[in-house]
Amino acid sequence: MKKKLIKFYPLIPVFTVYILLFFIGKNVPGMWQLVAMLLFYCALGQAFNIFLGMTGYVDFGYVAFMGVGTYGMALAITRLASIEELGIGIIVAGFALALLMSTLLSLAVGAVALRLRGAYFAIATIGVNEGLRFLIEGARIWNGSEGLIFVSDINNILGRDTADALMTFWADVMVLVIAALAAVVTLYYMRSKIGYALTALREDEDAAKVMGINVTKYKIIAFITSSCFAGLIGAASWALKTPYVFPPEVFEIQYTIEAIIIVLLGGAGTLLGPVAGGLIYGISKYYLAVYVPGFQLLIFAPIIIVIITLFPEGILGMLKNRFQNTGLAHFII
């Protein structure tokens, strides 16, 4: 029985961090805004790590999946707003549509891009993100560049008080739940046949093929899973928290860059790494913006370079090596 429980030990520090963040934000006045941002970055890092950390492939178009997830929630709310009987069920429908749209996009992109390797894959994914944005704007899909604004729809469906609570609190709680689910899926993959196959292709894809591993199959599994979580994050943290959608904002490549930084800071391919990276990045960004506004990027850039130079495997990579022969090794992976 104990051996079966040991495999879940790595989730303890992850969930502990999330619970602490929740209670700090809920009970310390003025802290919820910072906690909400930290939860977003942790969730983003956990989701992105499923693909980057396990395959070594860098998806520069990752924000596209967050964008279509945001549109999924927005479309569900605006198109179903007239059905009063749905009530809170319209939010469930929004998440379902966000999941469906991000899955379909990942299948379309993966079918082409995952045939490429290295820089060619990265270039292809950048094109997907920008191409999708300009397609929506140019063809006036989903209201084009004018976007979708659905504050009144949410107020009419849920009532003003419930809608306010959803936008200011429950949307962030949903991001927390998504981050926790991403951690569980990551651990499952790491301890299953999927994780072993992904590790093999990350280390040497050609050797993995020679060993009989269907590398394309496992890359697609990681790609779709990571993309689905991105869609859910977009639906919760963008569509529900700020109930409007504009293409230039939801397809902003800055979020992909932030996801890469978070994963590399914490440790690619680790479970706790994206959480550590999200906390370091989020706290640094927040307080630098408060105390040295306008200079935060100038200061933060060399900090990132120093950390990545000193810890090339990330913060958690360093801790794993230090505690690999101790009892803490069961908790740090």
Given for the second form:
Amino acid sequence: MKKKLIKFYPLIPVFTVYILLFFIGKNVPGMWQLVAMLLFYCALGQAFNIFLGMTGYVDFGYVAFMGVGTYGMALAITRLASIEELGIGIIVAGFALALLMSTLLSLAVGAVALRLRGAYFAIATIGVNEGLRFLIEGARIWNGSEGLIFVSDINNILGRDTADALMTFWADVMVLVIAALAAVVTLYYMRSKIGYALTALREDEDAAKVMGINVTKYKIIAFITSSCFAGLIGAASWALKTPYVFPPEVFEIQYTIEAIIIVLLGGAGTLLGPVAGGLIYGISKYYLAVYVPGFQLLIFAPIIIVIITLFPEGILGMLKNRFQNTGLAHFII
Amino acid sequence: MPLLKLENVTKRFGGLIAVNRVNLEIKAGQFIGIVGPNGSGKTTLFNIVNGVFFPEEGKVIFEDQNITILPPYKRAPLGIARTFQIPRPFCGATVRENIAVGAMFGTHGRYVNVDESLEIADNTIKRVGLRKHRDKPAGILTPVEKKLMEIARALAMKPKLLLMDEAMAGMHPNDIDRMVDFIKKIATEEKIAIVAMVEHIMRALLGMAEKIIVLHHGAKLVDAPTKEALEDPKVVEVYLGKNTKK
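Got the form predicted alone; any chance of the form predicted in complex with its partner chain too?
In what comes next, the whole complex appears, and the chain from above leads the way.
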């Protein structure tokens, strides 16, 4: 029984961080904005880690899945706004559509791009978000470059007070729930054959194949899982917090880069890493923008370089080595 | 019924014929040595058997099943395992995890869960004598330990056929003895057919082999019981050149 429980220990620090963040945000005046940002970055890291961390493949088009998820929520709200009895169910429908759209996109992208390896995969995926953005703008899909604006729709359906609470508070709580879910899924993968297969193919894809691992299958599993979480994050953090979608904003490559930095900073392929990375990244970004506005990138870049140089395996890689063979090792993975 | 049968297998790389119309039969539990100088097509032959390459011509038959164009990941569960000339451990994973991967996706892969696989790994680790390295990342092992670990990983797959690519190349004589003893032991205990490939004729290994196949320029030169093969003038010629004194 105890052995069974030990398997779940690594979730304790992750959930502790999330719960602490929630209470700090809720009880310290003026902190919610920072907390929301940190939750967003932790969720982003946690979701991206399932693919980047576990397979070692770099997806430069990751933000496209967030963008598509945002559109999923936006479309559900704008198209179903006339059905008033739907109430809060419209949000559920939005998440379902976001999930469906990001799954379909990840299947399409994965089926083609995952046949490529290493740098070739990375290059192929760069095209995805740019291509998608120009397709939406050029072909005037979903209102093209004018985007979708649905503030009034949300207000109509949910009533002004509920809609306000949703945008300023509940959307962030949803991000928290998504981040926690991503952590649970990550741990589940790590402890199952999926995780072992992914580790094997990350370390040596050809050797993995010869050992009986259907590498394409496992890569696609990781890719779809990771992309679905991206879609949910987009739907919660972007569509519900700011009830409008414009293609250039939701297909902005900066978010992909941020996700990569967070995962590598914290420790790729670890459970706690993306949380540590998200916190460090979010806190530095926030306070540097407050205290040295205009110069934040100038200071931020060297900080990242120093951390990566000092801890090439990320913060968690360092902690794991330090606490190896101690009781803490069960908590840190 | 032979375990593995190659019929007229040919593999070309552009204009180069790496393997040329090779026929081969291996019975269950047999120990076979494949010998051939550098570039004679040994590794290519292995790659054809485990599915890394598909041959242009000919057939690969394993237990009466035509597996000529079966992808490698489907061959491992049938019972084909291999080790590499230069060991290819999953460096970031621990020795235990490496070997557990073998159990998880080998012939018993469908029937064992993660915990059972780790148990199998623990048993296999004991057998190859890597117990003190169990929880270390495989990347930090010495070359000999890496080879042992690869063999353990292959054994955990519970294969019917084990292809060993230069299992002893570059090893210290003491280690070679240890390795030979170990291979002998698994060959008799597990009843696995072993195909060991070596570049040079090594008495130690050949003493164990029932049959020797000598490859030269991709073609089979000699296929005979060990003793006869070693005395075959064609084999001597490949390694030492023609005897011009008559």
